[in-house]
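Here's a solo chain for you in structure tokens, the form predicted alone.
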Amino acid sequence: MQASRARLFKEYKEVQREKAVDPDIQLVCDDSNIFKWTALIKGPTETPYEGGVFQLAFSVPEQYPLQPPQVRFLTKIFHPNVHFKTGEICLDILKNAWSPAWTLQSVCRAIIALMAHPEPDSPLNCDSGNLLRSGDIEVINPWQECILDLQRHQRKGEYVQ
């Protein structure tokens, strides 16, 4: 446990030092907790998230860098690879590809890709995952905006019953 701790503390450094450098990432270590952490990443541009803040949520096992974080959407998603209702996130370095040279930082990275690049033939959301595989994109692009909006109404202070 010592070493997952030191490598965080080095971690939480360098996400201090490259605030400037990746300004699509913010990545923050709960303030009682270092296996805590939280993230908001912005959508990629030319996607339906684009525009989008997206939080997400990072819990860290004590074996890590061994093993990898459990990261899932706090804010809603509409997307092939994100259980709609949980977050859960379907990415294979969280699973089976993981490898102790992966940062925090670079799984927000990989996670802004899977955004950009789904993979719908291993969805978490099969309603997404089938109309992106049947060419029906243009069907996602009005759920997401409708999520967007919400968010923004919320950050406004609005809720929309």
Given for the second form:
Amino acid sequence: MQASRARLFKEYKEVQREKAVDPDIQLVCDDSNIFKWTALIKGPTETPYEGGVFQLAFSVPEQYPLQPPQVRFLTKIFHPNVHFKTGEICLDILKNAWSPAWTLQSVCRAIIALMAHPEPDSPLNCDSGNLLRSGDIEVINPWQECILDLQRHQRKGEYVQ
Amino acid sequence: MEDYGGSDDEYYYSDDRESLDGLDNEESDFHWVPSKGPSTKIITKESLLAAQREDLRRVMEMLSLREHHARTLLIHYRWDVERLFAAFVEKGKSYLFTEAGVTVVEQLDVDSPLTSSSTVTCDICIEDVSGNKATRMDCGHCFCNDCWTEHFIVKINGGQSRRIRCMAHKCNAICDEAVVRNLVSKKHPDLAEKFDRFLLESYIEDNKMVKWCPSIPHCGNAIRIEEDECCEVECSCGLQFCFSCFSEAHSPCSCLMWELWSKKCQDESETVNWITVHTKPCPKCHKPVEKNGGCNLVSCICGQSFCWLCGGSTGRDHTWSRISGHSCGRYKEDQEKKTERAKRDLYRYMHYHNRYKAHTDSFKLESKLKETILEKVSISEERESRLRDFSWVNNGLYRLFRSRRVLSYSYPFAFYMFGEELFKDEMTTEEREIKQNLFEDQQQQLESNVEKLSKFLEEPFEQYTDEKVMEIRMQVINLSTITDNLCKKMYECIESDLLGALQLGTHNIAPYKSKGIEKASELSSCWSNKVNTADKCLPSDGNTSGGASQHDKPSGSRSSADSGCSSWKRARRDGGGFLDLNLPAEIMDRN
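Having gone through the form predicted alone, I am curious about the other one (the form predicted together with its partner chain); can you provide its structure?
Let's see the whole complex now, leading with the same chain.
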């Protein structure tokens, strides 16, 4: 418990230092609980998610960094490896390929990479996976556009893009 | 018993052929030829380490490796040394190591020894620690001891201690077990013990040629086989089981057939079938209703009346010609077919199950018969008679057990082999009929000979004259040979004519052995390479009767006391026992 707190505190400091370096990721720690984090990530360019801002919720276990954090999308996203309802992410580094050398920041980068390069063969969203497998990337675009439009209306300019 | 015989054919009757005159053969010289040791070995808690060391030593010598690297390789290759060597020859050392996560440091980097003066930044806790508080693994990654320890603890508690990987991202290297043990024991000595136990038991858990004995309560033994995975073995606790599926020994049934049959016998599938055949559901409460007589207007206990012919609900009143509120007479072909089929399937199942049950029950009764027969033998031996050698009784009894067992399991085999559940599309109706007739002929022959053998063994021969006993003796010897040959033939028929032409991969059966299910011998913890001759059963002075073999006790039974040698040839009464010069001195002294 103590070790994980110390590690998270160091990561917090690192995040503060790197804010300017990586503008695509904003990691925010919960004021009352260092084991709860929120991240805002920008949709990668040249993907259906470009122009969108996606909110992630991190729940860090007490045995972190020996065990991976639980991460899910709070923003609705139409992606083969993300459960449309729960926001659960199917990513190996969050399951069996986790290494204690990963940080919350690097997890965010891995998720951005997943958004740019989906894995349609291990889908949590079967519809999206099937569309991508059959090469209908054009169909995913309008889907995600609808979601992004909704998102923009709800946000009312809260987050700077 | 095993230690006296030669080939399968000579195994049981060698002494009988030599002394058909029935006279005591005391003076003939006896040459004990030790048979090849059993190919199945029992691994106890004590001998587990020796068994593991043997394989480790081979790999360490062959590849010039340290013990933990050899273990990592063996765990990766599931303790299959031959497969490991084959991969080494085909693909080379570097492939072998990369695949298994072994990093062999050829030469330690002189520039980076960890000393107390040097400081290292641990990428896990992001702390700067002095060199003596950090550890570098073979792969070159270095983290602080606290982080390593926590990592090891998480992995051991998660049951992954057999292959603990380095903490660095995408590093496939397996951590040195000595480092793991050293770091964990400082904080949690009990976990270090657990780690050692897991490493030791990996020899059983990860090894497809070694399995725990499935006895309940567990006897603590594991069985190692040398050749075929599809075989039946007997543990020293007396349990006979199929090595492939852990259930009771069931050949000539394949594992899949036996699994289906056990399930069929246990669950209520046939009850459901009976209900389908003999009852109709009430249209109101849907409970099954049986018509126990009377006309086709049936009343359910819920008060609803319905027509037995079509199952439709009706009024209560009826005349000779019609039931009020209902008229039926339309032929519903599907329903008829379904009922007929269910009826046929039920009768078919009952046919095979009844015969299977009959032979299983006979087997259990004959197992109890053993004591009675041995009593008869001892009475006969005490009589003033020319006949002294009664080993034919033991041999006959043993053959009866073995054949009865084969016979009882041949019925579930036939049920699936010639039914439509497994091989519906594999044979035409004509082919199925021909094969079924062939098999059933053999089954019938075996059955009649087994019953004859049983009848002769139950004779009260202790009351008969020598001539009558000689007659029975000849019959028992002949029938024993015949049933053995018939069993062999049946297995050959199954393997080549029936299963051979079909899905052989799915339906392998344990081969038939005249000697019966092989009793595993203990793997010695001191001389791990040799057969443990201490377990050999040496004839003792004046052992005239001896017990029948235990090879064919009903599955799941335990044997403790009756492990005496069988009376193949009795030891001379002048005290000249038989010595095996290969035995260790202390055992020689004991004898």
